[in-house]
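Have a look below at one chain only, the form predicted on its own, in structure tokens format.
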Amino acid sequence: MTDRYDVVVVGGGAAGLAAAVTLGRSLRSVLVVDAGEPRNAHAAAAHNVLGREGVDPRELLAAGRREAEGYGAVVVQDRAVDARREDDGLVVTLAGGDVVRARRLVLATGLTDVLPDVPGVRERWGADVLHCPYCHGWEVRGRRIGVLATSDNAAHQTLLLRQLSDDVTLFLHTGPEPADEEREQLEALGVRLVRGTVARLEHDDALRAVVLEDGSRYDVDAVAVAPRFVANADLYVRLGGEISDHAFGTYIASSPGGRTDVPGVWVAGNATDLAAMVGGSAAAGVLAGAGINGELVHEDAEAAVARARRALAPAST
């Protein structure tokens, strides 16, 4: 490591590594700070990744690190704990004590899934408790699926899962009653509606049943939940940025390419796009990297012009 880079990328997931590869291929000096806590750490496989369908998430990230390092990026396992602006750029402090400076900063810090407070949900999260039909629905196709309603999006989530199985039960739990049109659709498709608060998910080495507070027990093989998605945005706030609210959580607002309202700070991946899967996050990282390089190219050209003008200026007497 040195103490100065063109770009510091905070987050070593798909978005951060893709940004690092893009910048490295443009001969930018890049530091990737990776805390080693990927959002999909509990998942056995990453899906909808073209050419790498079903890849182990850790294997995919290891390959991404090798690619970034192959283009000159420095990847360190550490945590960025502070960021501030100084006259010569952005300053990032790491938990290990290093302080690094950068002309630009990419926040690829992801989000935190805030799970329903139901015993068994966290224990089986990423295995047979899931939230995304596109990420893990194929793996539970044709099985007994329960949906734990905690928001007004539960009916839509249930319809998506009904596409994959004839045996789907919607547990209303803390969610609202479906609207008349939604209820008619669910009933027409044979979805069971169960009212009452869920007490726990029964499990051993696999999910076995949903148990209500009144003791009612419903056998299931998988349960879908809807977490609250909270962007990991501490550094952004420290730099003066404001967090934006979303119906499903919070996020860092940005332009389509990832530029934020804070000068010099870009964002990519789940921190700004709550619905982005692995492929989408990687694509966002590429866009952010390209945008930053374009910005730096113009900045470097302007600096070169200023130097040339100074060199041609007559000496003062």
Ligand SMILES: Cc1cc2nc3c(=O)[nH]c(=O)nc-3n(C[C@H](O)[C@H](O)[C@H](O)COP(=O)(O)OP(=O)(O)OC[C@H]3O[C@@H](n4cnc5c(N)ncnc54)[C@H](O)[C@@H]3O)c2cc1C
Given for the second form:
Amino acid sequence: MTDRYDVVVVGGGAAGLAAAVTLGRSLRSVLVVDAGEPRNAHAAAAHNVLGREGVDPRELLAAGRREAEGYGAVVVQDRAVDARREDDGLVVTLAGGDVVRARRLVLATGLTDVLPDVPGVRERWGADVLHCPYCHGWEVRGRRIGVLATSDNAAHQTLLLRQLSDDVTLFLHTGPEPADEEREQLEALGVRLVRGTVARLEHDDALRAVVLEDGSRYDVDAVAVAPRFVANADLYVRLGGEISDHAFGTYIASSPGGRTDVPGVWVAGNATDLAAMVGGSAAAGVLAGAGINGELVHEDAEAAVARARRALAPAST
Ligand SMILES: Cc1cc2nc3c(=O)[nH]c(=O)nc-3n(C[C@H](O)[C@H](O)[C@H](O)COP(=O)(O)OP(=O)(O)OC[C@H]3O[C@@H](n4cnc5c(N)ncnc54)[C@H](O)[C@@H]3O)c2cc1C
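Hand over the structure of the form predicted together with the ligand; the form predicted on its own is what we had up.
Shown next: the complete complex, the earlier chain at its head.
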């Protein structure tokens, strides 16, 4: 590890490592700083990852780290705690005390899932408490699925899960009453609607039941929740960036390739695209890496022209 890189990538999940591979393959010097807490760490398997279907998420990232390092990227386990701009680029401070400089910064910091505050949700998160029917819906197909409503998206989420099981119960909890059209659809599909606040999810080594405050108990095998998705954007704010609001949380706005409004700062993966899965996050990392290299080759070419002109200029007397 040195103190100066073409690019510092903060976050070594799918997005950050893919950016590092792309940049390394373009012979850019890259540092990846990773705190080692990928969002899907609680899940035993990652699905819809073409060619690696059902892979252990940590095994996938270990392979990605090896691939990035194979192209010369330096990957360190640490947390970036500050970022600021100086004349010669961006300066990133790590919790371990290192200070590194870069021409470009990629924020691949992911997001934080803010879970509903119901006992049992956190304990079973990533196992039989899930949020994404595409990630883990198939695993609970045909089982007894509850949906914990906390927003007006719950009816849509319920329909997605009803596609996978004919035993689905929508617990209205803190969510709004479904609109008439939604209620008609849910009832026509045999979805049970349960009104009342959920007190807890009963579980031992597996989820057992949803228990309401009035004491009523409903046996379930899985529960779907809708976390609030909050982009990990502290460094972006420190650099003067503004966080954007989304119906499902917050995100760092960017161009389709990942360029942000803050010069030199790029973003990829869940920090900018709350719905991106592993494949989409990796693809965004590749795009950001390519976009940055594209910028740097032009910057390098302009610098080369300036040097050539200086060399040709008559020496001043
Ligand atoms: C329970 C669960 C199951 C999922 N299952 C699937 C699935 O089956 N298939 C699928 O495609 N998707 C799945 N996903 C979504 C998947 O986790 C995300 O798409 C993916 O992790 C996004 O990649 P990322 O690189 O943007 O962020 P992350 O993977 O979250 O990586 C971000 C990294 O940045 C690090 N970081 C953050 N801030 C800093 C900092 N300041 N300094 C240093 N490091 C920092 C974090 O520690 C983390 O390692 C699941 C999500 C959840 C919550």
